[in-house]
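Heads up, the chain below is alone and in the form predicted alone; it's given as structure tokens.
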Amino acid sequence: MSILDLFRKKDSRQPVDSQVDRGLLVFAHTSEVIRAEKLLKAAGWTIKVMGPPPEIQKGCDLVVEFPLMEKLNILRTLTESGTPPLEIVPVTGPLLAPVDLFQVKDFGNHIMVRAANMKITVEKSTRIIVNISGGGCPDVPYIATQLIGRTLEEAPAPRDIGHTLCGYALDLAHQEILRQCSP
């Protein structure tokens, strides 16, 4: 590489949003994903909980997407806290891209957000939660009674009153519907 190469225009054919710089942390249990998410976000890393691509489905149904350049630091943080991942997988192609957890369906007057197996539906004009569905966890009926009939602002965060994967997934859906319904 010569010094002139530093001043040449970059090839515009290169993909702008390459995922080569991303990796996936695979864990055995959902509780480990939740713990890792809290640890890594508290440490200031930009991470995202996603669904695993079919090629690496092992452990639980969630993975943590992270910046691959921070692999050693993140692994050190997780190991020191007693939450090492089962596996670290670089995202090397479209088949290894993680799956977005959210599906949004607009029904006109209502909007529904699905995260994993949990769904939350809100009346758009009033922002009142009209339905909670999905999941088979024992805390879902309790969470539903605490949220249905309340506005998004009045309803407690599902993570504060739930204790299962369903409660965690519903909290993700709740956060996404807050984002979708924000002015």
Given for the second form:
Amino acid sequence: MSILDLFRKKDSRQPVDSQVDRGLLVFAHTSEVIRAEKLLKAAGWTIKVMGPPPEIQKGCDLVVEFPLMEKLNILRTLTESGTPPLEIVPVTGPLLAPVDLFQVKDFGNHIMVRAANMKITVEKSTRIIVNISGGGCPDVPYIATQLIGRTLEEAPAPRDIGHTLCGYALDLAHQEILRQCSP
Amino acid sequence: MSDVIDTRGLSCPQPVLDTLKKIEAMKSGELDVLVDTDAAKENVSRAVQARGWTVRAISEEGDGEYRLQLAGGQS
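Can you give me the structure for the form predicted together with the partner chain, which would complement the form predicted alone we have just seen?
Zooming out: every chain and molecule, the one shown earlier first.
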């Protein structure tokens, strides 16, 4: 590394990790969370959709975790696109830490990932999706027929064929199970 | 005479996993699966059909309980 590299402007769009002060964007409705996630990811920020900490009573059942140092830029992006958050909360202690949306259960030959109200179960050896369950949205049966019996690689992403909150939650679970089952 | 597995009282996805384990062990034949939720009825049906088995009949037995009659393989 040259001495000039020390003074070079760093990319401010750093991934969210435990070393970075984090904040939470609280929205009134899940649809706003989904829109904000899409906007911020498209703008290059690494953010995560999480469950709200128990201390936060406002908003919906999802929050967006973001690097707090980017608060102003992110707020500007969201406001300009008509999706301002209800509130921005800095993560100041363990009680305000967001909750991981995912629950993973190992059944031996199968693994299940749950995100919010949706579950996806995969056979480990073949990577075939054997079950989709949870939720009560009208598109769940259709999504299930499109995914069950296919491998993780063959199956369409739930976000591409779903239109509801259940489809969105299932897509999160699908992404997580892809991560869990990656070589 | 069909084999029978009783998945009543089990939460999702256990009815599906028990059924898949059983049909894998059987390879072929007839199997009745007892479930006690609509979701389990749908999920087990989808899972076995994806493995090439057939749902021959579904009969309601009691309060929200179902018997799924499955067949597969060379039977």
